[in-house]
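A lone chain, given as structure tokens: the form predicted on its own.
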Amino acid sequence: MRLLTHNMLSSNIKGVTNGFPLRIEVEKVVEKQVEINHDFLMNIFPKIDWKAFFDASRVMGYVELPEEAPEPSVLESDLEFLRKFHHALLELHLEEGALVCPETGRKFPVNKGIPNMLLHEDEV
């Protein structure tokens, strides 16, 4: 699992005001190379939720992003920034661990790189 695909990811648990972020239990972190794309990771950053982003990263074992979100314009000026932004958001991958709600504590399993978010009977 991306870390684009956490910023995206949220509980859905009955009852709960406050789903995101999900708290990363890392088991295994994998590397996959993929080609960097300027003009998606310009589109994206405006949508990423920053401290949750940089928050996740640490997580994963990656130190290299600013605590605090750049301005937009440093996207067009930075290739460095860039490219860590990107190495970050979409070549680390947890491939085993699991998501946890913020709210309830409630694990939800990544298993192979795929987050099981179905919800128990009793929590929809």
The other form holds:
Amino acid sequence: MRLLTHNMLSSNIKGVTNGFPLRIEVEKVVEKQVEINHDFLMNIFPKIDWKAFFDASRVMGYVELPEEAPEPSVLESDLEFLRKFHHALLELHLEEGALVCPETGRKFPVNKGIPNMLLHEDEV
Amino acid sequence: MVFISLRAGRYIHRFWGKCTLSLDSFCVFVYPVTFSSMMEIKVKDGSSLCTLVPDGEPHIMQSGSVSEDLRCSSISVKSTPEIEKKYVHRVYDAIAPHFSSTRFAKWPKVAAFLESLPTGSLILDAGCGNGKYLGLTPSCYFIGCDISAPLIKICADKGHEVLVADAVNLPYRTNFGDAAISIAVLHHLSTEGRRKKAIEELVRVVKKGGLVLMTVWAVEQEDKSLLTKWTPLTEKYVEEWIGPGSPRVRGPSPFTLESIPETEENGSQAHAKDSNDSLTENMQQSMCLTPQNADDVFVSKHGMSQQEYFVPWHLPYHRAEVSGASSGALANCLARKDDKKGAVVYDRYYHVFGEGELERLVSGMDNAVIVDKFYDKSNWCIILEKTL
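Give me the form predicted together with the partner chain now, not the form predicted on its own.
Next comes the full complex, and the chain you just saw is listed first.
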């Protein structure tokens, strides 16, 4: 699971008011390189909840991101930032671990990089 | 278009009540299921319900008493009904690798839709199956989800970003995606409430201005012989499932028990059929396969459009052994053996869509408009744009 996905995921358990962001429990992180897609990064940047993204990157062991989100124009001018953004967003994978609902504490397992977000009968 | 008209009476799903290969026992059954927005369902006087009790024997209940199984007002539309667990989820889990090997042809209309999206788009594929469309446009980013963990594993092995999730309850934040696709998914949802919910979810997760493409199997099949290989589910089943809110005409339904000859094959749309079983004389006689006129749709003798089906999937024995799920499925009567074809036969539940049905489902939505709708290769397709 990449942090892009994590930034999108929300606990949809019945009764939960705000299921975002899910807390990350790390057992295994893997880094996999992927080519930079500038258009995509420009498009996705405004959608990202930066605080959740920053916190998640720290939990995954990456400390290079700034705590404050820079202006979007920085993506054009600052190649270094772009590379870090890209790396944290798309190249860090939670292979094994869990995503934890912020309100209920319910753990959604992540195995072989795949989160299982299916709810039990009583959570629906 | 000319369609086949069934005049030979009702057909029922043949259920192996005692897990034997005997053709002697037929039973009419309903699954003890949960379904949505059925508050208005009333059991008619004099009608009786047959529910499946754990030992597999049919059990006739009298009307009037509110069955545990029929309590509806408190059941969430997000709760998975038994019929989907047995005849969608477990089937796909069991057939995943074989199914995936048959799913390679990219449908031009879907490809065209994806290619029309701006570069750098984030595209969500809900019910992505084996991930056929993930990564189709390299300039975009795809996230796929499916309820079948084995299918998702196949996607992940190809390097796609995927998760296991339920299309009726997407775990995504609102307004995040640029576009979403739902290719051959909604027809596996067994109630109108769930189908509506899945559509609402697709619209919810895309941004304002975002597009959603949905395709579903049509009642009006181009290859009419396919329908003869499917098992239509009983009228009684339809009543229990859909309820008075359905636009279908209801009528009295005396049952005629007919045996359904085993001339079946995988009713898949996207790959070339390897063998087209010709209909036996017997079958032709019993089914009266003469098209009446151009206005005929595939209807029961009581004028109701048949939309609920079990569509077989033949899993070759050598594949079944590898997957391992089949011995359990056979023991639990979720599958049967066809020694002639050397395959384990699974039934997949489908609610095929009639013309205009997709439009009807979205007509009540206040945050999406239809921007395109079309019929292509036996599928009804629709494109929505999120407006609010």
